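Heads up, the chain below is alone and in the form predicted alone; it's given as structure tokens.
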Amino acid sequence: MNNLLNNVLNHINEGIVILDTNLEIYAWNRYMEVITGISRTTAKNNNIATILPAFNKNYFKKSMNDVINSGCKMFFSAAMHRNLLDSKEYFNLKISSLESENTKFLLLEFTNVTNQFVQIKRLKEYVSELSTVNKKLKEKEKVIKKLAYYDELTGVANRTLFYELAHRFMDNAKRNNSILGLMFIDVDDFKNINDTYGHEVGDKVLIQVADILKKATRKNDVVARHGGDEFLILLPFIQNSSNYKIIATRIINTKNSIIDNEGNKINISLSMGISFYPTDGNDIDKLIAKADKAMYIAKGRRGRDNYCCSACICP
């Protein structure tokens, strides 16, 4: 091989090996010396499997013979063939055939793709980090959403969520000419409970009341804390105004739960007022005002622990 060809091979930034048909090394460029630590003098005229033991495998021998016989090309990726060279770096291998003066040769080209693997690894790590960050953001979003729309103490809807849902149900009722009910619930004698047993017990009472209301209502009803010891319940999709009695009676019958505070039994008593769209108003605030008045009638005339609708037609 002439000096010009040697110079060309030695200036190529790839590992170049040329084999004869016996798979003996005919050329071994400088880049191969660098990446393998094997000199050209040591490599030349030796079988490729002797110099690079990984090529002793049958499928490499068969592949190289197929290239010699058919003239096809073979490609071996660093991802699947990590140990082609005794190196910490990654190399793709392309095997193709050469012919000079009716003599066949094999050309082996080792291309360093370590940077690509490093970039891929970094990309995978970056994607993994993004996934973790995204998961944490979603978890924080849930927490923020809960804080924004749910009462921290009782876990029921807060005023913000209540009004959002109330406007939707009101719009639906207007479109379908249907009835929307609203219940205003107040815990009887709650100030006295706080003053006598302390705010910690008062909080337990509010949590218990919220649980009572959730258990007594239907799936589509909305239980919300209006503030202090006041709660609201939206009753969408009711067939007629008298349907509220079912829910109100259920609350009365299930609210006999007690809070046991160091042996002191505290009975929970609730007063409820009920109003309806469209008879009591065409917006949520009017319904709340009417239900609030009805609640005070239940608390006053009926001696608490009772309910009354806005028209004061009490059971």
Given for the second form:
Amino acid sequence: MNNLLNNVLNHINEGIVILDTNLEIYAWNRYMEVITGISRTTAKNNNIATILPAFNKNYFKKSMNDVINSGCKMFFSAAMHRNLLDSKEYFNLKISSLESENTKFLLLEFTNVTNQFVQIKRLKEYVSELSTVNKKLKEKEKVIKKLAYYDELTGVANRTLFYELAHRFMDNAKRNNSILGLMFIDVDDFKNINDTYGHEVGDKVLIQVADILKKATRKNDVVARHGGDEFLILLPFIQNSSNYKIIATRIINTKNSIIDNEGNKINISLSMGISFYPTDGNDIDKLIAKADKAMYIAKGRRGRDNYCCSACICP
Amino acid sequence: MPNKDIKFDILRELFNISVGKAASMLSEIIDKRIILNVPNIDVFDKENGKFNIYDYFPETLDGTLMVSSICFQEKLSGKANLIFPAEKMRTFINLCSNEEQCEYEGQSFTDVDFDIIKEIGNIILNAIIGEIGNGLDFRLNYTLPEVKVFTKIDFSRDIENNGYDHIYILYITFLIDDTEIEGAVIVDLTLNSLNELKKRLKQIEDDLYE
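Mind sharing the form predicted in complex with its partner chain? What's above is the form predicted alone.
Zooming out: every chain and molecule, the one shown earlier first.
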């Protein structure tokens, strides 16, 4: 090989190996010397598989023969052939055939793609970190949303969510000429429970009352904590205003069990008032005021667990 | 069309031999069980109208396509494209490189992924075109594959406007471990190449009857 060609090969910034048809090394450029630590004089005239043991694999031998015989070109990726040069770096390999003065040669080009691997690894780590942060943010967003719309103690809707849904149900009732019911519920003698058993037990009572109301209502009804020991229930799409009795009875029946606090049996009683759109007004605050009034009438009655409908109030 | 059927049978046989060899080589490289099959072949002449990919591709070959293409010259001139659905390629690439799939990887591909597809395309397309060359006694000169991602419509336009007259469509099933991928190989040929191919197929057919 003349000097000029040798010089060119030595200046190419990739590994170049030229083999004869016996797969013996004819040329080995300087880049190959640097990346393998094997000098040109050591490599030359040796079989490629002796110098680079990875080439002992059948598929490399077959591929090199195919390239010599059929003139095809072969490509081997660093991702699927990690130890081609027994180096920590990654190389793609291209094999093609050359012909000079009726003699065939094989040209092996090793391209260093280590930077791609390093960058992709960094990128994957970065994306993985972002993905973790994103997951955490989503979880926090859920918590924030819950805090914004749900009562922290009982887990039912808070006033903000109640009003958002109530306006939606009211608009819907106006559009469809349907009845919207609103129930106002108050725990009787709650102050007494707090004073007798303490606020911690009082909180447990409120949690259980919220559970009772959720169990006793329909899937689309909305149970909300109005404040203190007061709860509101929105009853959309009711067929007949007298149907509220079914819900009220279900609440009383569900509540039948006595709340047990470490051996202490606490009897609770609920007073319920109910109002309706359109008969009691066409905005939510009016319905709340009417239901509240009805609830106080129920509370004033004798016995436990009374309910009263706004229609029963004298104007 | 008994004659056409025999020619198709000869071609299908040639293709199945070649993909079998490619499967065996790939299997050795990645050390996993690989089965490749060409269950069916179709041919389309552009003289007969516009090539509509939807008439030829199976439903599973939908969405974004990953296409690995090589060009070949000499007695046969044309272009061969190996086509797989991009959505299946993530699993496929990870199986080939022994990497575990990350949940966020999806259908985004890196240069390293493209190199893997380039190698797979190189092995399969070389085997197919090489086998046609060997079977028909033609020596062909061909390029290394280039890998591109297409939408189905863009790929259909690419085939329509590439200047070749005839299209062979090979339906290909690829089984790697327990993952099955349906793909296709489209071989575009010039009219001269098709005539050369037909001539050689006729000779092989005549030899069968002798």
